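As structure tokens, one chain now follows by itself in the form predicted alone.
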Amino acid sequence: MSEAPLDDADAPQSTRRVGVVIGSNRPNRNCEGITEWFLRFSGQDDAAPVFEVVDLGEIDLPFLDEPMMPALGNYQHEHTLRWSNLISSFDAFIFVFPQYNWGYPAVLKNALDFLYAEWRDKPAGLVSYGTRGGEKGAAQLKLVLQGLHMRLLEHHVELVISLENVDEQGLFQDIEGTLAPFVESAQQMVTELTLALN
């Protein structure tokens, strides 16, 4: 006897995927360490989606070189098609980035500007960092994400990193100790993102 088909309500849900975008490509960057730290809070709930790193330093997109506006989706270059396929495969995003001169890195703006529809209606959370937490850079990025019609989460993480927390090359001396006060904020954002996807 064959088994009865599953009702839609009983069918296993496909795994939701979250791209955690490393939004800096500097040779000496704390972005990787912060991303690894954040990912520790991403799988603590059985309902949590799968979090995967998207490193813009490895993606290495050129400056926007598409002849047509991205909103038309008429991409001419292979690197754009690869980027489009990658971003389309995710259901939500977390952007991890430093604040530069009250803004956010050009490499992140460039990566966003290559596409349009691929970002639309997907939840987005921010993990900013700087000597004051990166609030102004985050404010600028929020405007751009709203222009791309992404669904911004209410909870964001603003990591305050002072010069006392880094060595002569600007890298963390004690990442666990420095970021310990922000664990609850990271957990809240993961919980909100999980709920937004379920």
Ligand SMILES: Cc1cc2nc3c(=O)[nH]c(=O)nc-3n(C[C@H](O)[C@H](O)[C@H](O)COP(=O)(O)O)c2cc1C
Given for the second form:
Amino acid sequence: MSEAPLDDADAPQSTRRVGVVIGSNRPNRNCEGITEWFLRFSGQDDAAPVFEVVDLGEIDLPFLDEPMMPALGNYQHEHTLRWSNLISSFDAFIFVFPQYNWGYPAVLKNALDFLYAEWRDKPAGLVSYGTRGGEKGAAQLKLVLQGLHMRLLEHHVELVISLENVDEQGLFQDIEGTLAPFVESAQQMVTELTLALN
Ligand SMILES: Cc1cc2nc3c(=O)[nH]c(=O)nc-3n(C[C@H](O)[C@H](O)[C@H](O)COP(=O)(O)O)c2cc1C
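Okay, that is the form predicted alone; can I get the form predicted together with the ligand now?
Every chain and every other molecule in the complex is listed next, the one we just looked at coming first.
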């Protein structure tokens, strides 16, 4: 049997759970800071679901190594069972991810491809970023999430980050200031997600 990712006694009672997926695993990634920023708008009213970070960097799945097609749910590896249990424990997802070469990060595609039924029918919100908001990467992810039969939220948070907003290492100089224009958009997404789950 696989190890349960959460102790039932610790699980929040009568609340819906949302996995907020950190969709980049690069060293020096901005994704973690952006996810922390987004989480500030979660749980501001009682009806809001519980948000929990799912860090693909920490989970560290190998490249898809299951011999059977994931849609069959016949998993052979302990890491897949753990991933399946974790994803099954959520009612919805927010994917936070950068645009990479007009697409989205391979680590995110790999994590999605590992499973199938676990994603199905669950609401999914996209928080993308890039010099133009990451809309091309988001368009690709939307198609894949439709293929997984997820329920895409209408609202999409597109964070425009220009070269002046980052230092020579590509890290934010002032994350609060840079993302201030998008606070309302993030709040709208949380509201839509809350309604979708109630
Ligand atoms: C492999 C790679 C490809 C990139 N491609 C794009 C791109 O197509 N469009 C864009 O606006 N930014 C692009 N960037 C810049 C990223 O938006 C920026 O580096 C961002 O911080 C990456 O997110 P991360 O730090 O969370 O990994 C790219 C960055 C990397 C590392």
